[in-house]
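Just the one chain here, laid out as structure tokens, in the form predicted alone.
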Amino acid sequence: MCGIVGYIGKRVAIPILVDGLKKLEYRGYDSAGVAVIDQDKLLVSKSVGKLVALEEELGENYSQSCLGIGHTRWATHGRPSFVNAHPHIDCKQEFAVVHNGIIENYLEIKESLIEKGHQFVSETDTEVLAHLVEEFYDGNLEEAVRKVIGTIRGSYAMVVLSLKDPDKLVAARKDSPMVVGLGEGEFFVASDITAILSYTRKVYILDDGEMVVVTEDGVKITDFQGNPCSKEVYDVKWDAVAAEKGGYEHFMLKEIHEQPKALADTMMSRLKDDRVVLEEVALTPEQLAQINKVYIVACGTAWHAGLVGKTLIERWAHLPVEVDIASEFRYRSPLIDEHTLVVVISQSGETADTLAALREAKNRGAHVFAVTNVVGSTVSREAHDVIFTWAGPEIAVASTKAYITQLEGMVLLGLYLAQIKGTLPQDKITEIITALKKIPEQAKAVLAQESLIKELAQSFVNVEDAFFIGRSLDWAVAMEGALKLKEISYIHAEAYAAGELKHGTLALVTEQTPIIALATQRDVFDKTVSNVKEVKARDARVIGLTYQGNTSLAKSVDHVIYIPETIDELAPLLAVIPLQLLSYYASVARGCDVDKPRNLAKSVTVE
């Protein structure tokens, strides 16, 4: 994987190639290439790297071809380098082939075409299909694709150029998104709308199972079988603005500067007349009446949504929950059945671990519940009900606005079992929705204090390790903030449950160790202090988190992060801002790429 964009009109390619692959650099890679048919001959580019590495082994003088594909990889097979790079090609230099996914069954693919004759160059899973359209080509490169994808098991969006047909692309996916964009004479295929979106608002969005054969001539989409499929255009209706940082040094800064509206997008036409009102959710009174237990799956960043999502509906919905990492929910032979609801949250919709854990639940006869930032996404369209986190599209690898977001619909969530439960006195639903409405804006007041927390992040330049702590709400909120710190700044950073210390963690702690402690859960907060005694007896230099007003805890820390005062419940959509902040500057001071950090994926698209 990683990214891919292909274009065939009456304008010169490869400059809309190289602008599609800079509008997908957000996805992490380590290497790209492009590759166009001029006249007689099938021209592949290719660098390790930077796209500026590509652009300068382009040159000036590239080829003014007005047929192309592209690919920015993030290796899987094969470590990054020139050869593993994409596109891949065939024996004869007559088919190229740019992929994201995973080829499962390409070791026994290549051993068969090697005894054919077949000569490889790379150690990726990708270049088995080059070979393959090679072996199944006999004057129609459609068909030849659809021999590969019955031969092939795994993952795949895929497009093919072909020197022996140079008037189109064939396209493919399962498992792994493409889109089709519609321009005026001129035709896209791009594994994400932000790669297009300076040239058309109008795409098609491919189903799993789907192809595609693009031409000058127009755009024909079958299933694997070739039977048409009928296809609605998708009107994108964000701005490519969206898309750009906006006057910002990061789009990561930018990101946590959204986060007051992409709160307010994402709950306001949900709540009327002190109700969540979740108009795309089917789940009846009936149904849930039937559910006894929730599963919430999800990955990384979203996984500590869910950590939160559980007490929420534990606490509300009076509903036992379990989270689990989606990448092991379906190895452990998981008790659900159909009087289980599954909750799977997913930033893209297309994280490969969710989908698997997904279908897994569906295929057990479980209800699922789907939370994602990406309309048309495989999650949505798979699950039976989805909540849209209205976050916009989010650039930098490190989640902020998605995560705040998803925060958001785990209170949406909760609240509106609750609702339809009964188990919650309309009393206490109204205290919660007025306060919720209030969130936005407080959220504006921590973004505030920007100056103070960059101030404390210069102290992080040159620490090794730091630690989070806090107590219920407040250790969920702390898991994400450490995963910040670390996948951004590259300081080790780890959270606990801070009645953990004593369990093992206080050996590590020292005077050159920061602790950032989170106090906000009103019901603990005397034994957070206690912990917070504990580690300050060991000398770390410790930063409070806590309410304004509350004096109390500036008297056992070396400096405190105030935050407005809300519900318990809400403060983890609070909380966490000073954490991206403190992560984010802490970043920049130790000369990190922060947008784009080293070895990750925004989207993890394989298993």
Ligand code: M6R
Given for the second form:
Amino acid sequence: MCGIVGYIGKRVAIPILVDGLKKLEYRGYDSAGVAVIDQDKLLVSKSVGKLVALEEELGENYSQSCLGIGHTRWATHGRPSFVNAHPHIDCKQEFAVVHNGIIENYLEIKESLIEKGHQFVSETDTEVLAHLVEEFYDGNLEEAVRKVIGTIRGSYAMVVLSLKDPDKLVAARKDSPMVVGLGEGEFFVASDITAILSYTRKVYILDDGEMVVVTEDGVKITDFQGNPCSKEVYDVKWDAVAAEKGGYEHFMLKEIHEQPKALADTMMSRLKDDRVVLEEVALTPEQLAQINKVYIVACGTAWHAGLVGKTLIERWAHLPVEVDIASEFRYRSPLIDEHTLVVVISQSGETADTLAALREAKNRGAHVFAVTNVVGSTVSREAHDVIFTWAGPEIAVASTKAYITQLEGMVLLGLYLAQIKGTLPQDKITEIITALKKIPEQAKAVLAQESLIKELAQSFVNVEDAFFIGRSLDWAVAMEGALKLKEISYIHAEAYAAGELKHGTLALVTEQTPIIALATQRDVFDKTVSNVKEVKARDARVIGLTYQGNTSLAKSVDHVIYIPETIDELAPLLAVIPLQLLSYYASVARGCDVDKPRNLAKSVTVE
Ligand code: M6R
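With the form predicted alone in hand, show me what the form predicted together with the named molecule looks like.
Full assembly next; the chain just shown is listed first.
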């Protein structure tokens, strides 16, 4: 949520800042800005809208300064506007600040600063930071920032630039990610590794409660009290190319096509001799024997992966599972203790609500297992155990390859727990693993139907509402299909357990309402077909989805999308792909901004 980048070195800063912001635009894109120190002036350029507007504003004759900060914004406090765009500056235009997060006590601070004569121009919480630095500055920027930290409450990753100290950047982190990139005689700060990947793969990952002073000579990391912190350099494995579009028109399409590889990478090395081997996991059989309940906690798409996980863990490991939305979890005093296993799922590993749920679970004594895509993310560092999904950087706001690998993470976890608990016979485990190994190739076969799905998507151009229905695991996948469609094409879409439609929602079904009916779960196939007939009787146009070789669904629907045969528990891994493509092409056909849908941001690092 919002993106930060800062540079100090020998190169001209602005192109590096803009390049970094381009990589971060997926985190927020309603306005952007940069600030540099140019001789004896603090120069700030901002613009509303996407980054291209800032590039136009900067033109070709931009400052040649080698020190600067930049920001791309996703509005929380104050609407998207020029004055609310970052960087924010103080009254004397000596300090510039970029910030991600929320300063909870900004109103009281603002009032007291106004009483002292400070003049504010924006509606943001961030602006108080610039005025506070101005207020506290006494010749030492680091100390001034430390005093600011002592005054504010909330979450922040912030970077401060000072005209009075034109040789340094000072940054601090609490509950919002921040890394420091180490180059040759040059340094970077960024909210996200992807911003600086083209320049360096060596980073320090700041922990909460740490601040950093970066000069051309090096990096000094301390805690908020000023005690030095020793950190290990983290070598990023992702390469810069993985975060480029690579010839695709949109990141989302590229990421959809990367799914077979992501699936193979995530399972590879974890399947040995027809067993799931999670060498990274510390949970012992003795600890697991004490577990009597599992909670899966996540947001959005990751929560949908959790819904599939519930069925798999209950079915295979015979443990009761509750799936909670992270933003609700901690406010309802969940009944968890040391006998509970809490599984958090998060692509970014930085989602504020998921992180808060993780901490709540730990406070209550639960063992926390994380499924995340970002090595070094806060979730990965705070959980007791981690299964990394090896999807590579996901840039499009709409999650695709991360979701599919989260599903795979659920399969691996479900089998792993079943193995330890002895709840599945080996021949069943062998059958599942054999089927799982085929999934990457089968995913390629689904992708080969892209042109058919593209054609179906054309009929969504003028659609206002759509329903996704299914039973059992199909219902969970239907939820993901509906979310994908609404977030990138702005078509109102809902998912229903197929049997539930007649309890009210059927009243909304007309011939204008496309229904996407998932029918992969063999034990409820006939019942799903009955529900399809109910909507057909109301003249709805139905697109069905089932296994190749199942000829009966075609008789009840208008179009059928086929996926290769697999075992029902693994069907979500294939069934979701056509739904992603359908949403993608519906979005393109409707002229929407696929990778950067309105009002959304990739990582939601505020509550
Ligand atoms: O990074 P996370 O997996 O924690 O993100 C959770 C949700 O914000 C995310 O899945 C969101 O729902 C996606 N944009 C949906 O495509």
